[in-house]
Amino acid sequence: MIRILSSREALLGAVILVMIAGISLRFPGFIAPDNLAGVFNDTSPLMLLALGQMVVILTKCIDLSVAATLALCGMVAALLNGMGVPLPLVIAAAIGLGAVLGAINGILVWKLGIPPIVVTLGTMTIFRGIIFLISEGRWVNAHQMSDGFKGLPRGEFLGLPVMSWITIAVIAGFVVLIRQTALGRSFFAVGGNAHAAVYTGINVGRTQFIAFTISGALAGLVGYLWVARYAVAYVDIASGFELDVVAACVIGGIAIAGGYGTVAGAVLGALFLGVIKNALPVIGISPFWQMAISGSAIVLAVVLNARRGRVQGRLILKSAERA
């Protein structure tokens, strides 16, 4: 039983499990299992933006122009269907494009070296920017969207919606790419030690090449499926999310110095945040303890996160002493 609470994700489930529990003594239908399919839903978009940064962050870097390529993805989508192009073409090339523009912040870090806050600080303005250009500043809203655009993400397969189902693929998809592929493993090797990484024959920067891009893909994807969610698409969409995404990994235990991290954690991380957005408004609480409770829980998790290595290395030093 210590065991199972020394995990971190055991002890984040628990901590969400007392957090419906109690939020449902005051408010009973919020256990029903249609609304906790709701905030299951309501939460995919962070899911699959925190397992992208996941694998940024397990290489010691990080995206901060995720949201930008959600919203630069999303209003491509949606100026496609506007013309008339087929809805599978229109998902690739929003998937296509987002990985285009995450494989641009690879690029900057890998062959460049410039530090990725820096790099993703300038790309998250510039796709705002582009976004502005293209759409000339204009929305657009749900008239100018087709019906089978606008019905994918909503659409129920066994009771779930699709945008449900697409997030629980790529969550299984990403168990296998990390603990049963090399390339899973190089992300831990290279964010843990880098130089240690070199020798063993990885190539550091490709990798977080990769991370990149698969980071802005997944942006691509969760752009096309929140403007079809929505049914709009203009320029400030999903203004601020990169820092849920970032918040939402730190709190799921995912180490921000790199090289340590699971899946299940920024799954729970983000349905952490996601019962916090859904369930508090709900009881009446006002939306600045929302972001005073969301805050706190981050800085909780980082001095967790902080306490977690200070341990590591203590026993390190006394299995050398003891040597």
Given for the second form:
Amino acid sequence: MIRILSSREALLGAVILVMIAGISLRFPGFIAPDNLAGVFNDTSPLMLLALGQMVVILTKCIDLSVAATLALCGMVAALLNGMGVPLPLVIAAAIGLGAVLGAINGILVWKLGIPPIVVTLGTMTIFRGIIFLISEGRWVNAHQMSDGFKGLPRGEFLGLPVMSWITIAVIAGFVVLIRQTALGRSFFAVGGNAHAAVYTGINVGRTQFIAFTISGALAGLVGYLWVARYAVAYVDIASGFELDVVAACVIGGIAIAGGYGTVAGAVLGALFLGVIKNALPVIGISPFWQMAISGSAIVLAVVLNARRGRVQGRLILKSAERA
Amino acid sequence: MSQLQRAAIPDRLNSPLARGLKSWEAMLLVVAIGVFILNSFASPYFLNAWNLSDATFNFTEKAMIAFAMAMLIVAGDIDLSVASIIALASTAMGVATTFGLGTPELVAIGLLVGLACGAFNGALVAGMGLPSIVVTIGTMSLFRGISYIVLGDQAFNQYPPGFAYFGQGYVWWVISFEFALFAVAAVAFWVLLQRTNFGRAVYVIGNNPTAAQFSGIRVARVRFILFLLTGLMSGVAAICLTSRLGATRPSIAYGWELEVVTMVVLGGVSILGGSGTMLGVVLAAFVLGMVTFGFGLLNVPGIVMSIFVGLLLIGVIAVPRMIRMIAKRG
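If the one shown is the form predicted on its own, what is the structure of the form predicted in complex with the partner chain?
First the chain shown before, then all remaining chains and molecules of the complex.
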């Protein structure tokens, strides 16, 4: 079992290494530690959101509203900062608001039984619209943000930007959550076999609600990081980013039918897209290729995932039941 | 959609509200008339034949896709790539203009690209048994991505004069070509879904694909055809929209998949498959089109309208369920 798991992520890891090696053959600068750290930092938002999306997908749901949640929380953070609210409160507000927005998705799925795709397709546009209403369509630009607000994600600590450290901490947190806690295991149980989960005393709807709340809270955190790092907030930031997030998960081998996936998969799936995105300008391909490449990667990954089929999903469930 | 989810979320048709659903179309009709009356109060310019004719452009193209999407959703699938198919088909037609091709060739290219995209989705979903949501999220990015590769920040706008007819021409008096096409498509899809064996097969597949297979329906083939149809109708919409705008940018029809799905769901088609009528979708098209037009008359910005569309999408499913929950408790 462990062998199969490790080979899946190992394969993806190997593909990423081969890509990096291939690029650095022609452009040696790409493999410099500084540049690789830059790629990691650049991919941080995607990794954070992919982890949130992972727990949602594990429970057989999907969250298409992450990018809109990110943008709304980022705008609120920028506006609060403009009103002179202290930074810790701003960040707490962004995460809290994200959690509330995620909880709204979760409540609609849990209490009203509306299919997640419909709920999040709807809230996606509603959240974007709300950004327009609260910002009156205006941009919040760099000069309207305090230095502390903009500086935090870029601040260096032990050679890495704070944003990278936050990502590393969240990844570590997810490893513990997924592997060591009852909640983490219940995500798998709910997605693997909802009926069986009910019999083992797990509240399916509540677990899905928690997954949405986690995804929303992470989107809120990323909302602050995104706005602070790029020093601009407007209605359309991170537009279409939810597709990249889902792509990262699918590429990382997280089964869209629920019940199967690993933290390493989500992180590597995000890194795969991040490396491509950062490599395109280096090897001289127009950034307009990015969208088609993500799309092909999703389609290819779905095809590859399907070959594993349901058998492994059941194995996972068995091991979850044993634990 | 899996059996499991179906068990967890009972189908509307099987619920005590079955009677209520029968009047769903009636309710939509009331709403459509209400919106119409409100609009006529909102602006003195509303009740004018030419103005009303203009208003129909708000929904005709989306509705043509919604008809095919409705069948797809009744069968338990979904296609989120429709707007991207429009972008790709429109881009292909734009490329064709650079070779100096005439209007008939452009139309053929638009339809063929639509069909090809539908066949690609269908082969992956029906042929390989992959989940339609993820596949079409992928192709949504892929198809529009190809448009971006071809066009970048450029645009095609050298369409031949005859091509303008599809989006700007009038069949008779205020009846635009698009509206006539919409009406013909509405009847054709109504016949296909509700008066043919194929249509019955679609309902059966949506309710229980396994049972459909055992009762001799070629499930994979029917699902493939549905994706082909959706691709084809997206191609038709691409021709109309490109002709109406007279230009192609890669961002053309951005976000339309949401409005098309909203139209279908508002029309009373169960998102879990198995139930819904074409009349409902037609009425929903009118309601959405009139509401959008009314907001436009009141100078409401597009993004605020999209809040309304999102609320409508969720509300249409949520409100009946909330009423049912309250009724159960009370």
